[in-house]
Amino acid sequence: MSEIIDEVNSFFPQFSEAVSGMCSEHVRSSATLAGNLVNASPVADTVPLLMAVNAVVHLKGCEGTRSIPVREFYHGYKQTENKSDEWVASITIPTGEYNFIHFEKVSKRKEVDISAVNSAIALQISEGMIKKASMACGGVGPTTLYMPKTSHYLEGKRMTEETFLEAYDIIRGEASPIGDVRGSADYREAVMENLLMKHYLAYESSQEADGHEE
């Protein structure tokens, strides 16, 4: 994991930012990321990102290679795609679709925590517009999720707070998130309607940056 840091850095930093904030150096100089996924963790802090942008798993096998997208590779708490047999030989992460992508995580610390539940989204924005979108949130089900109504919903509209506003009722459905140690579902519910909001005020902090609007 320390080697990912440094070798997506240039084409996707927010995926470099997010491994950085997730544990010890220690743990990050032995652990890996193919480890990350098959652990199925539902608030593994590197799927959400992979799943907004659409990741691929390659695994390998007795019976040959193949390939799956990280957004199909669970089918429940613990339940992976590859078989005992398979192992994941390598991992493809898709770049220039999107214009704008951003993690967001709540945890009892910023850092080297565990999260209650984590967010992200990329975007593909133009002249103010939604053209493209696709979400993913972890710790609001038994694996992290996709969340194809939202992205769906969000496509076509305008960049703007209210559009954000409007989604919530639409993520809400999406999950059902369930209480632990971490926080109860009601707060887990609240949470992920608000990490969809903060998505967008990164946004908007982000133009205010660059010294435009888009």
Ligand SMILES: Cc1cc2nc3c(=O)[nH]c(=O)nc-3n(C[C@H](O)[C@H](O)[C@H](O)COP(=O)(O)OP(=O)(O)OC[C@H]3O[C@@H](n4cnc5c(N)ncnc54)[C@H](O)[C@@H]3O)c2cc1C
Contents of the next structure:
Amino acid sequence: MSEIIDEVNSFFPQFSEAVSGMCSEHVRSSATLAGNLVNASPVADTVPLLMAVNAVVHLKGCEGTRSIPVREFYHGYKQTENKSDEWVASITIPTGEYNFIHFEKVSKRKEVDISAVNSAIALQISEGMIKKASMACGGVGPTTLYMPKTSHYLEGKRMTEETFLEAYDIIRGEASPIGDVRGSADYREAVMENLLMKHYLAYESSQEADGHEE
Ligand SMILES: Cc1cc2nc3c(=O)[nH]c(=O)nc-3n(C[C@H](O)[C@H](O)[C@H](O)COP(=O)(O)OP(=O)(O)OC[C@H]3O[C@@H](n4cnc5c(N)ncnc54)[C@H](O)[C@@H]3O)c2cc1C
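Coords for the form predicted together with the ligand, given the form predicted on its own:
What follows is the whole complex; the chain from before opens it.
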């Protein structure tokens, strides 16, 4: 994971930033991206971003090679697509389609702590309209969840606070959080909605920083 921070920074800085906020330096120096993926924690911090940009996992095994989108890699709690003889050989990370990508994590401490809920969004925005959207959320179901309905809902809408507020009803229907030591089911649902809005607020801040304030 430490090596990945530098490897992907030039084309996917959001991923580098997310990985930099994971674990501690010594854990990052021994953990791998494939391990984080196959470990199948519902709060793995790399998975929402990989799902949002539609990354593809390439598996190698006794019967050859096959590829599967990260969005389809999980079948249930700790259940992954790879068979016992298959290993993750590589991961393709396409980011070119999107001009706004953002990751948020909520944990008891800002860094070096496992997420209660995390979330990533990738948007293609043109002239204030959302042309393409994909969003994923961790900590609100048995696996990290790709949110097809919320993503679809955002597409074709204006990039405004109202659009994101309206999407709360949709995202609520896509998640099934359960409570545990890091947060109750209600807390997780509320955080998931707040992170949806945080994605919008991050976009607004980025526009202000670039001098595009409307
Ligand atoms: C103190 C601590 C803090 C942590 N904090 C965070 C955090 O903030 N965010 C977060 O997301 N995670 C966190 N983690 C989890 C950590 O990131 C994962 O344990 C790590 O990513 C797993 O990687 P690994 O290479 O050690 O995998 P392993 O533990 O070696 O393997 C995990 C699983 O993946 C399988 N596997 C590994 N490589 C492959 C491969 N190439 N192909 C197929 N299967 C494979 C193994 O067989 C095993 O089933 C934390 C862990 C610790 C110990």
